[in-house]
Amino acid sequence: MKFWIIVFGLAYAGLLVFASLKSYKKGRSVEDFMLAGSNVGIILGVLTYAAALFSTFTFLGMPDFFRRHGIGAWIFLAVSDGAMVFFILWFGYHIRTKVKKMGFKGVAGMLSNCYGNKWAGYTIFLTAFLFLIPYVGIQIQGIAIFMGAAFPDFIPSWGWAVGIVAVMLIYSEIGGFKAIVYSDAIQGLLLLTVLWIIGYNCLSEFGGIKAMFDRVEIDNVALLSTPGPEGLFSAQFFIASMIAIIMIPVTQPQLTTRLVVMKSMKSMHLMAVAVGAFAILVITPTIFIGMYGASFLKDTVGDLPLAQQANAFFEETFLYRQPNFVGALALVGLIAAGLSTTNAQIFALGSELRGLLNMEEKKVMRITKIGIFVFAIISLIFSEMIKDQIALLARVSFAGTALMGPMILLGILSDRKLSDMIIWASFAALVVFLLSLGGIIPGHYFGLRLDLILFATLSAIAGISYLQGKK
């Protein structure tokens, strides 16, 4: 497997170098730096919004979640991913009318601009530091889980972690935006492609589609209903997660740039129906992977301690169980998942920060470069503190920040100038969350999710905001 794991690396190196310098531009200007002049056309449109959508939450956490939780994390991810394009069609067309008259300089600032309020800038900037690192620290260390079980003993998975945060900051350090739109293009299609491939040897395994169900049902029967043999897919759990999911694009700043850099409204209408069709081909496999571990598995894995059995589930799976060739390939195309997932969401907290910075513009490159270096860090010493439990690390991060979804949708599309009563709410449910969070408060009232409880309030507290709003 050394040999192709070689090979494929240094294709991959090589398209890295050649996207790099093909992206450079001596004397750019921050626009052309953070948004890649705002003009990507429809198939790199695709395939950057599906690599920071689909990362190596969809390599390492769908599989998993499919081999512990069972068919319900289709209704989890693929029916809410399907009800997220029809809003990216919605929501797209009244941000770009929005960047239009006023600008973008990444959400916080556009969302200071709306409100004439620093502190609705200071907010969402809060939330996504909050919540992306945790997201970043995921990519980061499962690229370690994987390059600990290929090259095991030569160097601890913390090294791994210091050489892709190295590679990730000085690739966008040339390149820019434009260069990680590059690297998302190839991820893309790599992680489709290895997907698939394995995806199709764990089918082969069980011998076709009807097969895998029939002896699933004989391993473990609650695989194939909700709420699953942990309990987890209840109703509002579902209810949450669609809310959440469906928020990404408003929420999550790397996917709300994808929407503005498009070269015209007709490329990000076509762009958004392509990544439903995206999301509908990348998970489809990960069924076939995640049963494969409950049926083929299960003595294997589940003896294991828990911490330990997302680990040795991957290795199995992705490395000792597939052709060297296969093995390799997923090996790459996990790299490569993570350094484009890492690099976009390092440098949405830098498009943030320098929405909120009011000086010359030489200052703001240098002050976001700094930025983008210490968020990195950060992510680095994060991704050494999460061993397992990926998907739900990343379902946390998808519902902290769309809690932030109605001040955002209030700002976009009102021209009214609005109360900052909504802003001071939204900040004390970001504490609020945070605290049950941190297992301080409850997360559970009246029998309700404390998530869908704030995000119905904050709505209400959104219409409310807008009614005092003044014409």
Second form
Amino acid sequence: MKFWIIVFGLAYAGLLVFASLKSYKKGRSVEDFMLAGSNVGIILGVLTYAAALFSTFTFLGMPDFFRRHGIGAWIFLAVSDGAMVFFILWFGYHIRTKVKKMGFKGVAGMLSNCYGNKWAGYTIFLTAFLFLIPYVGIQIQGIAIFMGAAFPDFIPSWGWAVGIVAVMLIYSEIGGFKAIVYSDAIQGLLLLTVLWIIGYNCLSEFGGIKAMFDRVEIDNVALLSTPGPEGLFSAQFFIASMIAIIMIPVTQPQLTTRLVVMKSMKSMHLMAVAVGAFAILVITPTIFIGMYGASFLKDTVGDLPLAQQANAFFEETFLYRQPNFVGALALVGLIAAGLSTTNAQIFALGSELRGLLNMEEKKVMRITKIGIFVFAIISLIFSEMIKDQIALLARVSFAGTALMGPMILLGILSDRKLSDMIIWASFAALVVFLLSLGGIIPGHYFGLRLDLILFATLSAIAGISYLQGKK
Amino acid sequence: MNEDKRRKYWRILRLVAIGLCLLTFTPLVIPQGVHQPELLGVPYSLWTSFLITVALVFLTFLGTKVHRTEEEEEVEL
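Okay, that one was the form predicted on its own. Can I see the form predicted in complex with its partner chain too?
Full assembly next; the chain just shown is listed first.
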């Protein structure tokens, strides 16, 4: 397999170099560097949005979600994504209309202007920082683990993690946002190809879709319905997840940016439809892979401690039980997925930082680049601290940033002079949510999830703020 | 298509999309512990939710036909 890893790895590296050089422009402005001149067309737009959305989480998390919790995983992600792309039509229109009036230097900067209060921007930046960094960290860690498995005793896992971050920083420094968009396009296609090859192989082992579900019915019938064997997929879980996922284009700055940089409203509309179709295409093979794990790896993986199951499942399904060149392609696909999502998130944090700075352009560019470097290093350190539960960590990341949804939506939709109430309420909600994540306060009240309660409360406060706002 | 019709269709699409999302959380799509009736061997909640996903993407496509774009087209972003 090593031979094929080197072949595909070099091909991928060559494409990254090409993307960086093609995107490099001497004397470019901050706008060119951070937003690719806001001139992204439909095909690149679809692939960059999809790649930022479907990350290592889709690669590692979704098959494992199907394996452990069953078919409800489809509702968790695919139905929610369907709702999200519909929401993009509406939200995309409003944010682009606002950007036309106010300009765009990141969501945090924009919201500071909308509310006339810098704390709106600081709260959004803090939330993005707190919830994106762990997510980025676990992606770096994921790649490092599998590179370690492919090249045992070559270098320690932290060495791989450092290498990944270094590659990411170099090509984003040379090519800026445009290079990230190109690398996303490569990753999007690679992700789709690899998942379908492996999904098809897994399905063939069963002998067809009906045979697959018949076998799973014998092995673990609870996987074929909700709430699944561990009882995770309750209606409440689905509702909270759908709200969090619908809020992604609003509250995850790397995706908001991708709506803003589309060439025209029409391109953005078509992009939304294509991302929906892409979601169906990319999530479908993860069902086959997950069911394969539930049946064929029931004992091999199922008997391991929970913390080791996800990685063992990936190694078995994507690497060891595939022809060598497919395993190698999967590994390179995983690296590409991790790199592009990581890069999108780190770069978005840089973009948010830029929006909070108010100084001469050259100085802003320098501080933003230093910021990107610092965020990458913090993610690297974090990646050594967390090891498992990628799907649930992704969900926490979505839920955490979703708390900012009501404040962002109110700021973007309203043309009234608004009070600061929603800013302080959002900040308080962030603190309460963090306390529950730390286990200091309970995560459920009166049988309801805390993230749902907080989101409903913030939505009500946003409604009151709007009604009280001066025209 | 005139503006009034566009608005009317957009309102209908929004209602259908919200209705489909709400339907997903009811026992009609996620009956607890039930996987029958199957469709081509696919468990009940999976094929119903798959159809809902396809319907949402199709509604998005229809939405692109009726949602506002004119204001944007005047200024190149």
